[in-house]
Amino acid sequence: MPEEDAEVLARARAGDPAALEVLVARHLSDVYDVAARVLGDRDLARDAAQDAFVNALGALDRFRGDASFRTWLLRIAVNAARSLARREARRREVSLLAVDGLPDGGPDPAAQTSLRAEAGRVEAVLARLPEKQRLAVTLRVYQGLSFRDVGEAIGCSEGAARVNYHHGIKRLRELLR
């Protein structure tokens, strides 16, 4: 863990509210992105991200440092998203998937439209992968985690994370053809 992360974490454990804000600001985007990819719904991802931070910040004293703080937090985010997905499934609500995240406007509206369509196609295909493959691809490609960290985040070995990633990429290529 980088020294700066260790210092902020130590201050947060001591009850410094400013340090808690730093941790949230530093990791909010990653936690939200992971939750959105698990759930396939950006609105639910906001709820899952909030749940993840509540759970993580309430359990800072249990963080042992075996993995990086980021990996530990992303694992909590995956669990929060899965838990929310189970709750939503029990409610039998149907959500609409929306492609988000590409900047609006720009010099070439036709290119923007094409990029949005392709991004939507990739997101739809990614959502069809089995969960562990989808998570391995998401954490590796979008979050840039190492295979070791991917394994820790999804609860498997580094080797299994590699296998899930490679099978997921292979399946994505097949489905996108």
The other form holds:
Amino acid sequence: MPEEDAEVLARARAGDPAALEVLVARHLSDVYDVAARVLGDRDLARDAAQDAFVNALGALDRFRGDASFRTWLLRIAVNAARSLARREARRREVSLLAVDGLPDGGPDPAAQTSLRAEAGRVEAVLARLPEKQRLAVTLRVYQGLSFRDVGEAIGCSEGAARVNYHHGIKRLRELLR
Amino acid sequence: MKRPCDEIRDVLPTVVSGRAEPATEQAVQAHLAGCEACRAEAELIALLRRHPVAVPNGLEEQVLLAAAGPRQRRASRGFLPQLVAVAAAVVLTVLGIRLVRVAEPEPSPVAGFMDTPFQAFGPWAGSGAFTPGSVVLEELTEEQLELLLAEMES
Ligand SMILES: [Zn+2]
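Pass me the form predicted in complex with the partner chain as well; I've looked at the form predicted on its own already.
Shown next: the complete complex, the earlier chain at its head.
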């Protein structure tokens, strides 16, 4: 986890555009991933990611450093995505997120097809989890957050974050059986 | 007291992603060798990790542009909020849009913007008038007003 953020943050607070670029480059994929998992929609996730950065960078003065910057930012991303979901009043349903976002599967078309199928399945089963379970799994498995930070990001206790994570994993195992 | 499998499963994501301390990794590997259920869970986590969501092209530029915008405008603060409030009031009146507070706002580490989520409903949502409990424009932050205007323009 890049703890050199402190120095970059100080420059970003002072309005250094290069520091903003560093922060965005460093955290965009995590922010987008979280937004996409909350919303289940690529276009909405773009907007949510943008909102998250605008909100966070506009509130840098209020970042106190008692959580890591990344956890703080991911919490803002979760809130931006949830607020967008409410505004859109759309149902979170299975979309084809993972399918067109696939990394190059190599030259073997058969392998690529099966990788795509697998990606679609992963996405579909994740989308079927209740939001808190899906977020706990996403933040723990993809972002590597501790249970404490997962709780911080989704707004629950460390214990509840752990329970949500384990319930989510258990459900995924059933769904993928 | 936690069972051994619970402790192992707590740290599986860290181990699968290769970020665990060597001692932890060794202990987990030893456990996995003899525990089929935990091995299945490790495989599930590896499967999930094979499929992250890829950042779409152009998003980084879009975010940087949006993030730079408010900062550049910061110098002209003072005049802008009033202008935006007046413009929003005009647009709201014309469109007859109601703003209603969302019942339970999410907790947020950011005071201000995120504390007062709002939803806009078109004329189809009822009478065009402001209703008791609706958001008063003066209560909206500058960012919310800008967001509102931007949404109306789109
Ligand atoms: Zn076990």
